[in-house]
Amino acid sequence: MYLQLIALQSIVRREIVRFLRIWVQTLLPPVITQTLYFVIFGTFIGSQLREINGVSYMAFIVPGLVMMAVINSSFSNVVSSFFGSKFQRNLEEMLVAPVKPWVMIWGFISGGILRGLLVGLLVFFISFFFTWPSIHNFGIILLFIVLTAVLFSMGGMVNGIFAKKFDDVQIFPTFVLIPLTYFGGVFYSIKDLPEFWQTVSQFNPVLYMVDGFRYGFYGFSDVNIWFSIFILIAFTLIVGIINAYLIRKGIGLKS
């Protein structure tokens, strides 16, 4: 157990020393993007619509804006760190010591939580110069953003397994990541579309994530709000176990 434990701090050091020593890379674009956002959707755009449950427009695409960030940085640097050593051949190092499963999985992931959650902590301290979000459940907050980046982690790591070449990485990512964050309930409530768009959008994971982490800051929500934490502690084991059995197996890491 000593020596998985030393494994997995190695792993875990290469990880965030990876993404730290280029955070300009990293920290810097998903900021400035997300402040793109703010300025487009909530001044621009939201100055002229109405309030949601009594929470202005800028305030109420917070959540969601901070949710996206987090999403996209914990997913992409994942995936991107696990090819990216199935490319240079460092994974078959590991394949032939003995390092568990488990340490694999988490030494991996452990860059994509912290940059997840490093990112939606700067894009949450860049709302303050556009609105005052209240925090409602802290408990709940918490809880969703470190699943969030978890399942995220977990989910770019699947897709590192199985991508072959380069333009793989992206493939995920462009169409299918990004149209269920855009869909998934950032920019408006559900209860705003029409009958049939409101059941489309409840097969969409992604929308229980950002409507649980708004209840957080604001006490309101569009879907029961236990119902949320279900299916992101759900789908959080079903990516886990997933992932196990893929590196159990060695199915994609074995040329």
Second form
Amino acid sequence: MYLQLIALQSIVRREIVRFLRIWVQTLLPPVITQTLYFVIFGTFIGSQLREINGVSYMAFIVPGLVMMAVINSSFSNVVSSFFGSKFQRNLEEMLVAPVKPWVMIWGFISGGILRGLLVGLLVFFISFFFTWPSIHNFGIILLFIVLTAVLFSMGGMVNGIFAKKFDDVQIFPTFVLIPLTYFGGVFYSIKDLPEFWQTVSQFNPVLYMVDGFRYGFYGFSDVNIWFSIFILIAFTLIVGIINAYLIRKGIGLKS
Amino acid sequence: MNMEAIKIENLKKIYKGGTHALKGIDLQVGTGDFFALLGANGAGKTTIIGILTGTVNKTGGKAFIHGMDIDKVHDTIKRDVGIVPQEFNFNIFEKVEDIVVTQAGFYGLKRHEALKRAEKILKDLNLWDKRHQKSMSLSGGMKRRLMIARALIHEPKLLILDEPTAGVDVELRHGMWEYLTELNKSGVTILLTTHYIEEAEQLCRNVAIIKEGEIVKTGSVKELLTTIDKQTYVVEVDQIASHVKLDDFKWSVLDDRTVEVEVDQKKTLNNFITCLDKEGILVRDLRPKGNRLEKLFLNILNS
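Alternate state requested, the form predicted in complex with the partner chain (shown: the form predicted on its own):
Next comes the full complex, and the chain you just saw is listed first.
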């Protein structure tokens, strides 16, 4: 067990060094993108919109934009790092060592979580230039942001395991993740949608993450907060089990 | 108890697509041995190594390292094994010292202990000055040495080297041979695959030749060399006269001062030299043509 903890520490350290070394690629772009959202959607367009549940449009989109940055950063960190290790074959460094599958999973995932949280924090600090979000329940905020980072880091791991070429690393984020995030209530309340689209939106798991996270700030939500927590935990567990199975079987790792 | 470092029984591997890479291999490598596994490209050498080190799943058979079954206690076994793969497989963006120290962490070594060991190994392998450089900036030879340093950081009892000197210049290759010989003398069992047959003959005590997924010859290097029934020598002489007759030998003239002669095991070189002497021809130099083990290897591959 002690050996495994040191191995975990080594992987996490390497992951942190990696994303900090290439901070221009890993930390800066999401901060710039979200700043543009604050300026364009929050300031230019938001100033012409009504308040939502008593908060300004700018304040309304802050949690969603933070969550969007966390989702993308966590996912892309793990998928790129894991696929990169596979592509360069330095993943074999771990496979030939007595590193347990769960240590490998949590090593890479921890990197994704930490980068996601760091980017989320940076975006949150940027939001102070535009508005001053209130905090309704810090525990809920923490629960949602951490579990979302865990979930999407693990998602990135699954993508990384199955990716065989660099194109495969981009397919899921481009065609699935980004649409789900945009339609996940980042920029609007689903209660403002026609009933049909409200129903459709409820099949989007990202909605529950954004909505629950926003609840932590302002105390209102479009979906029952307990249901959101349930969905988040359920998805995290499912993707976690998939990860453990894939690594244990060596799928995508061993020939 | 002096058990085998490696024991393989009926090992089979069928890759997706149906390639039979290993067709039921049996192999034993004694503890403390310096063992060569020779074979052409695609013969199955790297597959055996992959199975032993846990990067390839076997299809059938058994493999034991230091008496332990890889199916049961592979994690325990891995602590005793160091591997130098055929291809460079470290992160090219990482620094030399980080690569070695991180690898130590995978074996449970605390960072301060790993740093100490890394210093010693990197100094031994003349990489200490490069420790803060990114691995991508190293020369081919340095990258090879880095792979060896990484494989040794946890002080394994068994070191597996998959063509470690491929693409390394002659001087460096000899330096690596010396290092590996010393390592073997210190008690580390070494399993080596190589394309340089001369390397195997020089370094190894025992050898196995693998062909198309099957072990076709195994034994001590000396023993195998005695199975060669003919040996060709290149002989430099002071003159070649057309009237010379050496009917007992198969020989040919390469140029006016060089002949090539095939000597079978029943005869000795003394016979040949005596024949030349009778003809008044002086021998100025004599050397084997090519490497003996290489000849045996080629004979087996072509059979």
